[in-house]
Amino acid sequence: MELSKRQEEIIEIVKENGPITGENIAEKLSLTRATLRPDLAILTMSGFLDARPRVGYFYTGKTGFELLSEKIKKYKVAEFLQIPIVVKEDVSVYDAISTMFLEDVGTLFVLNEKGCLSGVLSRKDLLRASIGQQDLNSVAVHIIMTRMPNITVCRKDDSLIDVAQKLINKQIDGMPVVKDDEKGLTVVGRVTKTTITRVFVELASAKIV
């Protein structure tokens, strides 16, 4: 987050004089309390300052990098998951390739007859199946998909940074967001490397508070 010159001046004043009231900060800057209110709100919400009723503002001592790190660690999968693209076990490899192309995704999630997760199809899986002389219309995806327990999954309340680490460690493009059901695992969303990249770009652009 990039601070304005006035916000930087406020931080320096609080560093040197804290705890200090908003009125006293305004007086030192020769401004009104109302004029400073938006800046103080931003600095408090961002974590640079802390405020206590009837006492005033304190400097937290945290750098911008530390505050950014803390913010990222608080993000949960539920805030950023996307709609999952799913296919049934009996769908042909040809149709799965068409679905992946039309939906512009890198991973498909395969559901069994109960509607629960039974497999995952990556670009590599479909490319591997396409090599050779076999008729792709006659090969069902359940033959080539990656099956449980070799599927990496996450849940809504998982930390986004932990999921990002799993994507890197497993060298996969995406994973299903699931919830436990008496029939199995129900797919409720997806998280991909593109999801993670978008979050960091928006964060850098200060679009995420």
Second form
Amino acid sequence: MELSKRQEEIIEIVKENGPITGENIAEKLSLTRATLRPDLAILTMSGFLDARPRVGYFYTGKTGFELLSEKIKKYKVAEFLQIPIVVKEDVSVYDAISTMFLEDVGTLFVLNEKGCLSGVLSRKDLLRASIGQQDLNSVAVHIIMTRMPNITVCRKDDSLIDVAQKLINKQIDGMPVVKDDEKGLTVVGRVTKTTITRVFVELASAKIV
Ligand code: ADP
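Moving from the form predicted on its own to the form predicted together with adenosine-5'-diphosphate (ADP):
Entire complex below, previous chain first.
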């Protein structure tokens, strides 16, 4: 996060004099308390300063990088998940390929007859099936999919950074967000490398870290 010159000055004043009241900071800068209010709000919201009622502001000692890292670690899957695209186990490879194009996704999730997660289909799974000699209309996706229990999943309250780490470790493009119920795992969303890239870009353009 880029701080303005005045915000940098406020941090220096608080570092040297904290705890210090907003009134006293304003005095040292020859400004009014009202003029400073937005800057103080930004500095406390972003974690550079802490404010204690009736005591004043003090410096938290955290660097911009530490604050950014803390913020990223707090992101949960629930805030960023995308809509999952699913197919049934008995759908043909041909139809799965059509769905992938129509829905513009790189990974499909396969549901069993109970509507629970049973498999994953990636682009390469479908390509592999396509370069064989079979008729793609007569091969069902459950023959070629990666199946349970070998599917990497995440849940809504997992942290996004852990999911990103799993995507890297497992060398996969995405994973289903699931909810546990008595029948099995219900698919409620998806997180992909694109989700992580989007968050990265949003972080860079955010005004407040
Ligand atoms: P691509 O095949 O397009 O490179 P991936 O890297 O995601 O896409 O997939 C590689 C392999 O891993 C495929 O066989 C796929 O079925 C499998 N796969 C994809 N996502 C998962 C997942 N969440 N859990 C387990 N296996 C997966």
